[in-house]
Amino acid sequence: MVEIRRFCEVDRPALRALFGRAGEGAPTASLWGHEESEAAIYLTPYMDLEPESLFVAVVDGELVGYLTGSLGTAVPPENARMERAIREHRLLLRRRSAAFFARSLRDVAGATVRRQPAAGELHDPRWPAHLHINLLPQARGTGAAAGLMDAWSARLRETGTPGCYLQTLVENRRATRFFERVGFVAHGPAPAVPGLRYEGGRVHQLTMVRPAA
């Protein structure tokens, strides 16, 4: 049996540990090889600033998945979170992360020259909220993801939020099929993600949207 509930402060250590294990095998399992700074962008702000929009999946007392959500105002934009993490964790002085960001700059410059669309967050009043969802591999197919999404949908309805968006990768077909099943549809272009490589090739950002109703 999978229990879905709202995040509690006592979950913090277990959720932080889960962050490093969830998503194994996915193209975005680790972006630049420094887990602490990645958590400072994609997990800690949600625990600190909007815990009422964070849900966890539990099996036999163990956290096996989570959904971090934001209604669109409490959590700073991703680029601001990333700039802070780069500065505080001195990522440009770390070989692997510095290589990632250098490659990102080259990718952005190339896309600009070719006038290609840029990857980034969606800013649209129809879908002000956003979410990230992650599971341990053994929790996939158990109903945990659907349960987390149901809890998030209830959160949107109770707050009167009109809709939400998420961002995944075109190449992550398992994820995109799940999001399609729960009502999300693709929105906008699918630009290459700066800096990110998977199995030697470029990967592409897929933005998906869904009304709250």
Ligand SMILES: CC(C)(COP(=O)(O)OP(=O)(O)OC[C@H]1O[C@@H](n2cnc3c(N)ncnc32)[C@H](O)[C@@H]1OP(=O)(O)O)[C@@H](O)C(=O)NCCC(=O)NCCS
The other form holds:
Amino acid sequence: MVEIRRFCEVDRPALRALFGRAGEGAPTASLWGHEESEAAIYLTPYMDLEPESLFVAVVDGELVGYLTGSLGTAVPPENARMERAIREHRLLLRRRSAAFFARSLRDVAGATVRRQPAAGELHDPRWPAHLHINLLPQARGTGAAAGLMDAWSARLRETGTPGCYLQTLVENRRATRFFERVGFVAHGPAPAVPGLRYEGGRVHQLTMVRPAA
Ligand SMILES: CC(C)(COP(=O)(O)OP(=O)(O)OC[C@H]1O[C@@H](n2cnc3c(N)ncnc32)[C@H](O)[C@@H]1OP(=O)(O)O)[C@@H](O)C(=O)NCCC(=O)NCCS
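The structure above corresponds to the form predicted on its own; please give the structure of the form predicted together with the named molecule next.
Next comes the full complex, this chain leading.
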């Protein structure tokens, strides 16, 4: 049986440990190969600044998945979080992460020259909220993801938030099918993500939106 509940402060170490494993197999499983700084961008701010929008899935007392949400203002923009992590974790002095960011710069320059749309967060008052969701492989296909999404939808309704967006990859078919099933639809262009490669190829950011109702 999967229990879905809100994050509590005592979950912090287990959730941080889960962060390193829950994305396994997805094209975004590792970005620049430095888990601590990736957690500083995609997990810690949500635990610190908006714990009431963070939900966990639990089986036999163990965390098996989570959904980090933000209604829109408490968690700083992704770029700001990334710049801070680059600085604080000295990512440009680490070989693997420096290579990732150098490739990112080349990708951005190439896209600019070709006048292609840039990847980035959505800023649209119709969908001010956003989420990230990740489950351990053994929790996939169990209904845990739908349970987390129900808890998040209730939070959006309670707070009168008009809508929510998320960003995934076109290449993450399992995720996109799940999001479509729970009512998200694709929105806008699908630009190549700077720096990121999956199975040797470029991957494309897919923004999806859903009204709260
Ligand atoms: C994305 C995620 C939350 C979805 O939860 P889930 O429990 O796996 O969802 P489901 O089991 O309902 O599967 C979703 C769909 O993918 C299909 N699917 C199952 N295995 C698949 C696979 N290997 N490849 C493609 N599709 C697959 C399912 O049949 C289902 O499609 P359907 O609704 O048409 O039947 C979960 O897979 C996960 O955490 N993945 C790893 C991290 C990740 O990708 N997070 C999202 C980043 S934006």
